[in-house]
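Just the one chain here, the form predicted on its own, laid out as structure tokens.
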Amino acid sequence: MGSSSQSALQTKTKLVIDILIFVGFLLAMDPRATGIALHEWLTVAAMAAVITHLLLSWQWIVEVTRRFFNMKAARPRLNYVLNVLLFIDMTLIMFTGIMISQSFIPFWGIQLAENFSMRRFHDMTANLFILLLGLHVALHWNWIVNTAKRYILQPFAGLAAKKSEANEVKA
């Protein structure tokens, strides 16, 4: 497989994973709407998707880490710091979520005591995540729009055009 087709496949994969993470996040953000069990299992699945996202971005992570203090442009540094903050916050959300788990941890036969301060910290880190995620999306907005156009909208437009042509030929 050529480098450009491999890059396109990686970009498509990352786009699909990002969409799944975002949809899962929207569903999991309100445990009263989904129920605690679905909230907990969705967030565990989201963590697996985020790890996949990080692995697909690993080359970028290594490169920016290596060049962090030598970069002239502020945007890549800001993006890197924001990503580190997102990772730390997500780790805290997952840790506190496990500590207050009512479904996922008991499923494995482990019972933890109710901890109000841990629940409060979980809520605070989840709220901070919304802010950090908003900034992350804003920084990547052009990539999101361009990638969605290229890999979602254009293929559907092409299919619609072919269908329209086929209907004209029949008529």
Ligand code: HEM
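Remember, it's a predicted structure, so these values are computed and weren't measured experimentally. The term rigid core refers to the most C-alpha atoms you can superpose between the two forms while keeping them within 1.5 Å. Numbering follows the first chain given and starts at 1. What changes on going to the form predicted together with this ligand:
Instead of the form predicted on its own shown above, give the structure for the form predicted together with this ligand, please.
For this one, just the chain is written down, with no partner chains and no other molecules.
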């Protein structure tokens, strides 16, 4: 496979994973709609995926962290800081979620006392995540629009054009 088609494949994979994460996050933000059990098991599975992803990218993380201290441009610095904040906030959401768990933790035979401040903290950190995610999306807006145009809108427009061409030939 040539390097350009390989990077096109990587970009498509990234787009699909980003869409899945975004939809998963929207589902996680409404536990009353999904039910608490699905909310907990889905997010714990996501956490396992995130940890695996970080371990697999460890070399890259070490490299970027080392480079961060030599960066001159503001944008990649801001991007890096934002990613670190997203990670810290995600860890807090998970920790507080585990502390108020009604399905995942009891499943292992562990019973935790009700904790109202943890509950409030869980809600607060989840709301803060929306703000951080909004900034993250804003920083990557050009990539999102260009990739969605190239891999979603244009293929659909092409299909529609082919269909109407075929209809014209039939008529």
